[in-house]
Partner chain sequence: MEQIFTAMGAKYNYVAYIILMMVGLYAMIVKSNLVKKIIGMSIFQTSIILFYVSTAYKTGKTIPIVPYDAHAAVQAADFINPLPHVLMLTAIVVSVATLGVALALAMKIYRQYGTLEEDDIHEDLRSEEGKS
Amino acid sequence: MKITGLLTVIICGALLTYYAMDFPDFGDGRSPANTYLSPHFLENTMHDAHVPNSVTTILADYRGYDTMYETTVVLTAGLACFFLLRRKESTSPPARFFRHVPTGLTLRIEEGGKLPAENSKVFTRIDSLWAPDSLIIRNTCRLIIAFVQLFALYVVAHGHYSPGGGFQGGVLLGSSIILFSISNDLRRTLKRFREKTAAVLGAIGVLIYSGTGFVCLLMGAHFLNYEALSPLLGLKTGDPMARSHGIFSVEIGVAFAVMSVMIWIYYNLSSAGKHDEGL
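Structure for the listed sequence, which is one chain, in the form predicted alone:
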């Protein structure tokens, strides 16, 4: 198998290198992309979609198919980490550690010993590789997370009018949950945002994107031709503003997918798939 894999990599690498020789030089101003394609997109984005951010128009409209497949690849990455790392049954460590909240003392309880109740307010479980509890870090992150999430929603909502969009907003939303996990622990995070929730929201994000395209088909237009949404939005047929709303809907789907898969991958990587201990 190793020899087969090595031969496959060598052959694919040789083919990619051979065909890369036909690509335009890096930064070549006379390449087809720079002579007519890029100027066309930059000059017509406002006229075609009423969207000032030409980058968002290119990603979610002009090359909407490609971005939809990119979102699908993100979901596939989450699935790959799940199937490769997730363990059905978590192996309990030989000893568990608990912090006595009133005094801050740490207790080590060997396997078979009596454990505190899961909802105990006096004892808090900590990981085997634990860091000293910091009230400042925990409360500071708790305050920061709210502002990070608020800014993430702004980035998604205004991504077609200013720098931002679904990918950027999704990363911010995902990082806020990861920040909570790092400043507290994985078990508390899973109680607030379960693995199943992350998986379902990731799939929903892809469905929102592709579903927008299917609605366009039902309205008698091409897939992801947002102008077909005009009657549903109360606009005149062919109104470019419909494309702006269509872009916004798929950006929401992208944000859902990126946020959820980012959290899903973190859960499995940080705990080696056990979801018992980890950052």
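Could you give the coordinates for the form predicted together with its partner chain, as opposed to the form predicted alone above?
Keep in mind that what follows is only the chain, not its partners or any molecules around it.
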């Protein structure tokens, strides 16, 4: 097995090296990949959509279909993880661990023992593979999360003018919730951002994207042709700002979908589908 695998890999590499010789040089501006279509996009992005970042224009406008189905792929991945891993939370785990907050002692309560009240201020439940309670980690993460979320909103809103956009902003928003879940615990996160919320928000994100397309269809233009939105936004017909706003609404949809799916996959992976104890 090892020899066959190695041989296959070496033959593959040799063939690829042989054909890589015929590629245009690295950094050649006149190679076929750089000539036919992309100059059109670069030269017309300001004129068509009033968006300086040509990557955003191509992503959400010229190649809008691609991105729409890609958002659907992300949502499908979240659903697949849910159906693969999710199972009912076991009602009576073998042993539960609690921390006595004033003294910092850790209690282990065996099966059948009397558990403290659910909303007790004195005892907090901790994971069975718990780490020592760290004031520094908790407070640093509490400080950082707000700024991560603020930066994520900036990234979503400024995707037109700087690197960034719906995907990056959505992943940043999702990772801020994941950071909260790692620094505290999964149960507390699930109280603030429930699994149902994640599923519904993911679907809403895809709906915002395709809904923008359908509004264009209702206004008498092609699917995802944002120019048709100009009467709704109070702009003159043919104003490039209509496309700019269309791209923005699509980016918001992408951010919602990506954020909630990242959180959803994390919930299922980190608790092995039981949603009681996380990382």
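Under this definition, the rigid core comprises the largest set of C-alpha atoms superposing within 1.5 Å between the forms. Everything numeric here is computed off the predicted structure, so don't read it as measured data. Residue numbers count along the first chain shown, from 1.
### Query
Per best superposition fit, same rigid part for His100 and Phe26 between the two forms?
Segmentation between the two forms puts Phe26 in the other part from His100.
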